[in-house]
Amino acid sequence: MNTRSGFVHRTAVSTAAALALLAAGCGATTGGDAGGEASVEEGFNVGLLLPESKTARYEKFDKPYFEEALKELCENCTLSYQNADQETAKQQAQADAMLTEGIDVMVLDAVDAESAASIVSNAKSQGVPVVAYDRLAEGGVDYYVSFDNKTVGKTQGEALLEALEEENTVNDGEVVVIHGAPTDPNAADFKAGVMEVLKGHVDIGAEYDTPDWSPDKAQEQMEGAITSVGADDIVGVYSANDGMAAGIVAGLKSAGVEDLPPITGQDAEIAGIQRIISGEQYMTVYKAIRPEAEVAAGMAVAAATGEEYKGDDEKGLTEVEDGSGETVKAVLLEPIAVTEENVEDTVVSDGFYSIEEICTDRYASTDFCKTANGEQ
């Protein structure tokens, strides 16, 4: 498995190559019924929105990313923005005043996939484009940027099948499996990837799924779990996110388990590296959000400007089907699994966390914080 995060550079689409594809001329169409009347001189007005804030990489990364690459991309370009906080009708309501407030193009993350084909046609009877960012939202749009889901759940599975062969504890008990939201497209591709992988390796004892991400909700799926299958006989976790993961560490060490069984993630939030570094969680995937939001950045631009998103020369468009049968261009980028051992390969080289974030006080005697600070 790699360990090294260098697809950033390899994937995702540069600024200078976004803005050499833009410079190509104003006469493409995006493939969609919508768009190709604004211009970067001029400036116009893109609206983003994003699904939730219990997960922690939307406020502090993938918003402030995409600022970022769009005003790389379009320096006149103004930016409207809302987040959902998980709830659909919300969502639907921020979507409709962008729209009357006259954005020219919309990205979205949407809560409820398929829910959200409402908020892209009337996006698209207005002519303004949508690109779905992160989650697949249903109803035909022009573009969609995310990570290759179905390989994330299978990086997990895999990554916890070999910390159970490490153990030596496959045949020891059984596994419990926490996925994520069941309105969320991705969760679904996840579990799709890592059941794939476990079934027929090991014994699942109890599986759910997880309303909202909710990390309470996953605490309290582990107690469950906990009941029905003994503590004693949990050998590992399956965790879809690193925020459901904290839950899963608190309903374990609530029922008294002092030797955690390995636990997956994802996201590679900061409190997720930190339960790695000191043991409590064995690995979070890694999906660097900032190619991703430069991928959407420049998808945004050309779809509002009537160009053709054409991705780079080592990472061009493929084609998708969303859930209601609809083909749609994409770039999928790729995860990378973290656990304790490249850590400092891939979120610290890659400047998205610092040693210094990470090796608080609480966690400044672990292993990897007294390697990294050269204690030891």
Ligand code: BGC
The other form holds:
Amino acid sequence: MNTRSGFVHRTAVSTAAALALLAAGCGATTGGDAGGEASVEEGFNVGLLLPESKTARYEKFDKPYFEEALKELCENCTLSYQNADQETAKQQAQADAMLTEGIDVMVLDAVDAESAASIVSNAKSQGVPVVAYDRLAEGGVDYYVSFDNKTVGKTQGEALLEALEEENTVNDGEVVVIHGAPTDPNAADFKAGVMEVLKGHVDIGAEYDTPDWSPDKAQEQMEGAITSVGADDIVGVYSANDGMAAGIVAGLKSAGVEDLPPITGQDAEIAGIQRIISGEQYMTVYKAIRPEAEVAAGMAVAAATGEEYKGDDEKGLTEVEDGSGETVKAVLLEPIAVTEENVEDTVVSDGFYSIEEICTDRYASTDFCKTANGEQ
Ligand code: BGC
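Provide the structure of the form predicted together with this ligand, given the form predicted alone shown above.
All chains and molecules follow, beginning with the one already shown.
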């Protein structure tokens, strides 16, 4: 999926900048030295690399929101866009191609944070600054924007615990825990957050990591857990995101489970919200992608033009350490737990989805849709 729009050749400028740096004896730039040659008036080219397309957010929200935010800040800028479909080698090739064609700044949501270090160092050696988007790539990126990912995990764990307490099933059986991809540093944060809440409070019957965040793999793992724990003994399922929750629900249903236990999620995907209002999923985590994309665009423009990104009152700058111990300036946004009770006050009032989008024919008879449509 390459949606390069109105590409302006800036290779010469980038190459000249890189040569100048090399001549000055500082070719291998680190932490904030790269870039800075471009101007908003003339415009420049921004490379956006997203990791996968099975999770709905990237194509539906991240990419279009980023494109909009970039146009807002830099009318004459152009965007080169690629999605790696969860393949590390594909992302590497996409990044190489972008650098060859000429970009002035790279915004990278890494498939594999550790391997992405070589993408980052290639970019920086060519004078191209890198903004890590949502997942913190290693290799000394210039800026990072994401959510407070440990809080995401804690929020999921607390909601699951609350659901079990409401149903009075905390001591009645076991919880199945299905984490995300081990190559994604966010998955490690979600895991740390949720385990901090669940450990010591519930019995964990089975626990898995899920390569590639694959919904199909999550379904297989759920089926395996049903075999080892027994469907009747499963009181709750932790799913790290909504895509996997879809596979988990399919796994439970195919094993004949009709009364689904509380299941968590993340991303507020439309299918996740619809499962919540129809009682098939307990909660999701809404991460407002528009501000994330806006901050990323602000960081990219600052890095490319040699300005310092300072954040604003609401979204202040902090510092985080990447997997290799480098300090990175970051903005971390707040995640919000969504259950049936606050769908309207979160994703609907924020304009993420309209009632029409949520309440399709299949969901028209849910209490949520009847109330929203003034039918009860
Ligand atoms: C993102 C999640 C997403 C997951 C799978 C994580 O890095 O933060 O929003 O569900 O990757 O793509």
